[in-house]
Amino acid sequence: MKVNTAFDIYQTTVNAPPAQVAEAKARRDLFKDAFGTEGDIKLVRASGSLARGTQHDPIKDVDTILIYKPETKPEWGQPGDSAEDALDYVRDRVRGLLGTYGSYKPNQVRLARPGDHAVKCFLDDPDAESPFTVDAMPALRQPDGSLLVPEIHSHGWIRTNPGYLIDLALDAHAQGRIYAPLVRVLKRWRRRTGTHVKSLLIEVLALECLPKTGERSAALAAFFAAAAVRVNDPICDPAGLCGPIQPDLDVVALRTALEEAADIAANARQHERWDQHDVAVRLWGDIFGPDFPKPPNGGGSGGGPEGGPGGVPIDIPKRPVRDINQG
């Protein structure tokens, strides 16, 4: 089995089914072209992976956000109870348009529940073991492109830029069109290490350190070798507002984690030269487990000193070497 086969197998389990996708898109779609009717709405965006073209395998919710016009809100923006005004208005107004008795399109919304800075919509039974959700999230826009969102917690709003990552993410992906099915492999990864990783994080992590060209063998090795030594130092909003994304980050499990595949997908990456894809098959399943594909008869041993064509010593790239922030 070649390896490019393999991860063509394995793709089709880390995305979405297409008819999930299409699901999600038109349960977004039903909010935006709800909200479109309202008169103080400036613009409905949609935001989030599905945005990106990131989402995976299950989808779980989407998210849109209602940007409106300033001067029919100018009380919103302020410290203080503004910021939960704000989300309870977007509550009744899901309620108004899509509640059991909505104007625009009747029982679409079962549940309508303010978070944090969004309010979150269940269009399935709150109940079930995985609703699916919509997150409608207001915000005004800010002179330099940037929008307020509403922060319960802080009782005020904040500043952040959701397109910034948008444009970055299509950008990525139109440069050689592997990074958003790549970015999906990674997050799938992300559960083997051992301990909590954002999905934002892995995402960001990509933007910085996968190659956005190329072999999308070579593309993974390289990332887990950059991004091993990048995770040492704070993975932030690339639009610079929002701090670091992960602050509870486990950087020493993240780190081992992340130079563990690195060793192996070098080792794989040799096989490969040496057109030994059964080895190198059987060696990414050892980074992404058991849904990647096996190679027909094992992939034989896979490595160590005797694993070179003719005896040849294997010789897998050095990590860099730099000191180590322990996080």
Given for the second form:
Amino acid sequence: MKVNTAFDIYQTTVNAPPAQVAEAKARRDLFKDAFGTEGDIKLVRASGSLARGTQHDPIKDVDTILIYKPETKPEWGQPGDSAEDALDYVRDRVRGLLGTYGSYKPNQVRLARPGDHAVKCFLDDPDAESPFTVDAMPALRQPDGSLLVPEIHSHGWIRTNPGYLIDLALDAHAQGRIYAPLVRVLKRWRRRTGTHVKSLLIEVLALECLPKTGERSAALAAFFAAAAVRVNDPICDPAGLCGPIQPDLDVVALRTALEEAADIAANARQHERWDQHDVAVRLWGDIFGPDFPKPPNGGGSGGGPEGGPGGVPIDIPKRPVRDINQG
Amino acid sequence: MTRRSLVIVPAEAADKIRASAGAWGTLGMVRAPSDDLFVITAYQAGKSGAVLPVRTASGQERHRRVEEGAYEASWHRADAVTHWAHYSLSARPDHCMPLEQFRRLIPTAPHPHNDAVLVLTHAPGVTDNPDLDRLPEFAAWRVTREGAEPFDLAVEPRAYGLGQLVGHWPVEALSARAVLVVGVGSIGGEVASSLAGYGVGQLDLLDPDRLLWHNTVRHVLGEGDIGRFKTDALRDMLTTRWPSLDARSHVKDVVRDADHVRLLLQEVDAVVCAADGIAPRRVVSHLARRAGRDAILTSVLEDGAFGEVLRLRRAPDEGCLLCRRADLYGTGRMDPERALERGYGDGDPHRPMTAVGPDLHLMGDLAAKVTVASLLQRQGHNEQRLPGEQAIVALRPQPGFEAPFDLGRAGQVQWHPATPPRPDCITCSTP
Ligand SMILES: [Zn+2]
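Write the structure block of the form predicted in complex with its partner chain for the protein whose form predicted on its own appears above.
Once more the chain from above appears, this time first in line as the rest of the complex follows.
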């Protein structure tokens, strides 16, 4: 099995099912259209991984930003109660537009609950196993293009610029069409690190450390190696507004996982160069786990009985160095 | 094999021959008898074309000064068979091609009569045919009445230098990187030379001192630069050697001019400290960590018995210089007082000349390797990962020292991990 084929197959496992992506987009558009009819709204825009193309299975929520006309909300943006007021206002309007008696479309939102920055809107039964939610975040556009959004826990408003990350991600993907799918692969990989790693942290790490063009195996190998150094320094909001993305990150645990992956990836790349694709695929499987495709004979060089699919670990073949010297 | 003569073909002369519509022409040359070398200096199409001077091949400027009189050669278009014959004859010394046969292959070649003439042949066909890739596009012959024998020839390539390594070494990535070298003494000078050789694009050289007579026994700079500031002389030497290098001289002291260094650190990717004594290393350790730059510290200890390379990174589990040393000082394995006393007590900030040049250069090269590996790992080169954060090298090892300085055999290298920051460290605490 060729390495590229294995990645193609694995990608379909990692990607959210197309029907689910379509459903998520439809629900996001429902909010866009409903709030688009509001007189005090300037613009409704998508945010989050769905907008960046880096959503991964399963999609449980989508993010929307409700950008209000500043003249209609003069009291918003001040420290104090206005943050809470804004979220209460959005909750009321969600109910008014999409609730049981919603004027735009009734019976869409079963529950709307203000969180720290946004109103979490349950489109499925909140008691379901993984209910689908839409986050609706009120915001005021600032002269520099950033957004002012409420933050309940600090009793005020903070500046943020989610559009900046979206633009960076779309640009990165446009360079070689490998970026978005590989970020989805890496978001799945983060669950194998043995430590909690925020999905957004992986995304920002990928923006810096993942090559945007070339072969996928080469890009991933370079990512693991570069990120293993990059994590030593704080990883912050690329727009420079929100500070460290995950202050409680266990840097040493993540670095160790990245270093291990980098070593296996380098080995996989070497066997790919030697046209030992089955061995390479086996090694990539060591990084990404049992969901990664297995080569037909398990990746052993001999293809003996011990090399059956999912078989026991096999000695990776080694090569003699050619005694051709350079002085 | 005995010394054979060589003819050097400048790139411009080669291009003129390739582009000529004619089948032959004349070449002007100068000869450097001491090197048994001919250098082409002029080109002429046919016998009556204008004589055009060609730009001297790089590195051959000195031969313009040779007043040996002009020599003449001729060039001729040839086919692959001629160059195949040249290739075969080259492997068989003292064999030559009979004159009649040579003149059948190259009808335009002049008759040597009782003399010897130099003939260059150009076989354009060999570059189009991959099966002929062992054959040279240009060849030279010494033709006498006895026959034509191969003559060595070298064509100046259009591109050479680090560009030749593209595809084998990340030349482009490193050409975009900048490194500050603090202290360009015997070790630091070699660090800078080595970094330039690796292809680092920008070097900031910082040292307050001038090169004096006693330095030359082990410095990369020699007698010709005595009296100059080391950073100036090194900048000039390196940019002559590596024309695309951006080398900058800072005649500054890292301790007294720490503010200058703080600003410089913002503009570089890493810093190497090869200065004498503890104080400069402490300053570099502190400023680099604050700036979030990797710092590589290198020196020799115990009069050159051991060499050390330390890499300081701003990782949460890796301490600064003082944190790394605290453990060694605290357990009596290293003695800071003795170093301070000997370095500064007598008013002479410099260590006595005890270590030999190549041992220092070995440490300089290792420090440069560590620096470049650090830069490259950040760019996804996993093969540049180091085995640890501290390397101890046995140069003239002496028994009886505490670990990690307990290496017994010259050439032995031992790597150790970093020690974590102390909780109360001012340098390591989050700025
Ligand atoms: Zn410290």
